[in-house]
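Coming up is one lone chain in structure tokens, specifically the form predicted on its own.
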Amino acid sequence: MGLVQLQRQLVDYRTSLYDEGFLDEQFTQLQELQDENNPDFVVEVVSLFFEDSERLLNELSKALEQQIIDFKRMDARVHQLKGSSSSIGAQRVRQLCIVFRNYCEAQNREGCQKCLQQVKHEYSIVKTKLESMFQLEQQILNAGGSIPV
């Protein structure tokens, strides 16, 4: 595949992530902070999001396995996940975290369990999609091209 085709594919793919609600304008703002002095800024920030999210999701899973659930502590973890999702523009994850927090506040174990599964699912999708986008960007750079804005 030629460079121009790769660049077109990237633009189309990125557009689809916005159109399908996976990303919002916060991701655009994140990209605008990247420059030639810090060319890996977005990948680094998103990688930190991945690490943090996986830790929080594991903690939430363990908390829901307990006989007695500390809903306040769970809510704090969901709040962290909502904040980090929001900071990179992971819109669907953020929206589910809002619902999740309502279940924590209501101390609804079943609602929390259902919501955790939904958050894990959306997180998995956005992670895969962002990794694919980063791989496409790397192919363009390896071919001597520049990343289209």
Second form
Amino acid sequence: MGLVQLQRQLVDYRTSLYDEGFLDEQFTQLQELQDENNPDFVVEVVSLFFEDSERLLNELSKALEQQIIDFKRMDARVHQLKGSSSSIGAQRVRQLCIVFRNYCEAQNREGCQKCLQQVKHEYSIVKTKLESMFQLEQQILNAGGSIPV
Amino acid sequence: MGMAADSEFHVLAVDDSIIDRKLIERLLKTSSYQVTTVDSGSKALEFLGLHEDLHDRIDQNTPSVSPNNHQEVEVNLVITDYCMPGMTGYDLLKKIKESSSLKNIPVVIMSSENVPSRISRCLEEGAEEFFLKPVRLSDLNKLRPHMLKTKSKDHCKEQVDEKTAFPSPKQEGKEESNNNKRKATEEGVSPERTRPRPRPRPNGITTMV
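Alright, leaving the form predicted on its own aside, put up the form predicted together with its partner chain.
Then the entire complex follows, led off by the chain already shown.
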């Protein structure tokens, strides 16, 4: 695929992520903070988000497996996940966290379990999509092109 | 003594989230500030040179100060997350304002939650600004006037009427229209720093509906 086509594909892909609600304006803010002196900023922050989210999701899974559930502690973790997804613009994950927190507050085990599954699902989708987008960007750079804004 | 260059301003950013620390660091550096990030209130106090002697606390409100009796490193502003395990941003704010050596350092609070009572409490305790997360570059434009005040304050013992001293870019009554959606903040700069709180600002707070 030629460079121009790759760049076109990237722009279309990125646009779709916004249109489909996976990403919100905060992701654009991240991109605006990236420049020649900090060319990997977005990838770095998003990578931190992946690591942090996986840790939190694991902890939430474990918490829900317990006989006695510590809803308060779970809520604290969901709050963290909500914060970090908000910071990188992962809109669907953030929105699910809001629902999840309501279930924690209501101490609703079943609701929490369902929500956790949904969050895990949305998280894995946005992770895959972002990784695909970064791969496209890398292909463009490798072809000697620049990333269109 | 002219206007200090922004890179002379050193901001201490406090947040338990590694993502948010990375973000605030980039935002601050983009605004040409020097940045130090720490992940807790207690580490912030340590960095500021305020050591709390936990075994020997006579009065909880006056932690012992290190032998230097001033900051190890000059910090022109502290920006801190509100919700942190252990010491919250509010607790940190209080400790700074209660410390004779640190109380003149402007403190800004960040929070992902728009809770009007929380915002009032922080502002009454002496926070200069309250930013809703995620924080944007445009929010950071509001920091400079607070830091400029501090720089010149180092040379005065008495409080001056700061309204006459500096042409503050933040005009009284000016409200950016999109601020209604983003954050709650006060208009203008508080001139009195030595008067005890609360500062009555009933109309200054814009909250998101």
